[in-house]
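One chain is shown next in structure tokens, namely the form predicted alone.
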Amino acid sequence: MLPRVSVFSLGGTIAMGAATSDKGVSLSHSAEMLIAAVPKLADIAEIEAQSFRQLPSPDITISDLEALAREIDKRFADGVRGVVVTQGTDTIEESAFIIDRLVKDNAPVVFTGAMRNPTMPGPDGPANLYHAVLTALEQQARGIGTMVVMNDEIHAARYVQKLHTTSPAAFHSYPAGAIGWIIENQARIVTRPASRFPIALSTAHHGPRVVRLAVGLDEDGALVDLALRAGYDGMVIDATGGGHVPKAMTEALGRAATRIPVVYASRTRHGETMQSTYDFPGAETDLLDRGLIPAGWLGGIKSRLLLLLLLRNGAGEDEIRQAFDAWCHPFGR
């Protein structure tokens, strides 16, 4: 008897076909159609396909992903070997990161998608889907958490980033690199991330909002104050370098940090935010004195998601600080 794998489709390029106008492709393929396009899947697994959502990836919400996490846990409880999720690549690193936080089981969850839609020469969706199922079946993938499989590579959800708009090789991982690859119809896992950091599923119907603001030359604190007036519950600052902002922003950030959690990350997306190197108004030491929380090596995109999930669970500032510290320093300082 073949092992069972559940495939959930959320939409995206992999599920798009020719539109009726000349404006581009649109969503048209169900999960069943995606499976039917890869006949070799029938040789390796019993596939249970479900069109869970049919959305362009920017329209996927935290609530959608919480519902998906609940359904994934049910499938694992029912005995499936692994789960594959297909969606648009624009936000796949975000969806995979959230599911990695929310799914309780140690069985593999694998996200995949396509950079070339099915109407183009050489669409990559079928190969990516086949490789994702291979990875979901791999026993060595148990306990890693959620992964992203694209372009013959296996990435851990906590590290993966989309760094190109159109290339099939758009996905890379920092700081650890890909954790494996596909070769000769086998998934090879060569690196295992440190401890998992699960977060309980929220029961909130209307979750908090977290704003993410990028910092550049000649910025002031107007947008920070505007976000406070708009009622945001948390804030992530994509600071320059190791965690620096213009002096003109500091007063507003200090005011914000007395009312809501404010996390500073690096807009570079590579490297770690500093805590004790520079001492000038707007440097990391100044931001810490004003109550901001360092994101460590976690970039602004995923820092926002982590803060959102913590706030949805009612975490206070001390718990949020501890969570970011544990996430970025899993073996302690």
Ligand code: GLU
Given for the second form:
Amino acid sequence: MLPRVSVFSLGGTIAMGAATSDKGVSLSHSAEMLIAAVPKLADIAEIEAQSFRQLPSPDITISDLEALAREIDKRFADGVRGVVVTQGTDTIEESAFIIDRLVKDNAPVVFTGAMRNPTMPGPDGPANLYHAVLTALEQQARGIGTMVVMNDEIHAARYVQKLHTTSPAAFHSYPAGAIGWIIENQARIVTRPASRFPIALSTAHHGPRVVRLAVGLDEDGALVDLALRAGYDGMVIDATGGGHVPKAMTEALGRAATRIPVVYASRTRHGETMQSTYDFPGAETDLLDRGLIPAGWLGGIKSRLLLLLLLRNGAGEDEIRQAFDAWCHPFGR
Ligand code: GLU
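Could you output the structure for the form predicted in complex with glutamic acid (GLU), given that the previous block was the form predicted alone?
Full complex below, order starting with the chain above.
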């Protein structure tokens, strides 16, 4: 008997079909249609397909993903070997990161999508889906948590980033590289990320909101103050370099940090935030003195999600600081 794999579809380019207007493709393919486009899947797994959501990926909500995490754990309890989730690539690094925190079971969850829609020459969706199922079935993928499979590569959810608007090779992993690849119908895992960093599913009905602001030269703190007035519960600053902002922003950031958690990440998206290298107004040492929390290597996009999940669980400032710090010391201090 073939092993069972559950495929949940959430929408995205992989599920978009013939345009009804001259403006481009739109959502049209159910999970069953995605499976039917890859007949080879029937040779390797018994697939259970579910059209869970049908959305462009920026419209996926944290609540959708909490519901998905519950559903995934139910399927594992029911004996499926692995789970595949298809969705739009624009936010796949975000959904995968959240599901990686929320799913309890150790069995593999593999996200995939497509950069070329099914109406284009050489659509990548069918190959990506086949490779995602291969990865979900792979024994060595157990215990890793959530992965993203695109363009013959296997990425850990925590590291993967979309770094190109259209190329099938849009996905890369920083700071640690891809954890494996697909070769001759096998998923090859060569690296296992340390620690799962789970977060309990929240019961929050009205979720907190976290804003992420990108910083550039000659900016002031007006948006920081506006965000406070708009009632955000947390803030992530995509600072320049290792964690630097213009002097004109520092007072507003300090004010914000006395009221809500404010995390500084690096807009470079590659490398770790500094804590003790520079001493000038707006440098990382100044931000730390004003109460900001360093993101470490996590980057602004995922830092926002981590902060959101922690706030949804009612975490206080100490717990939030410790959570960000732990990511930099996955083997302990
Ligand atoms: N470029 C996106 C994709 O690859 C389309 C929008 C979305 O992310 O859903 O699926």
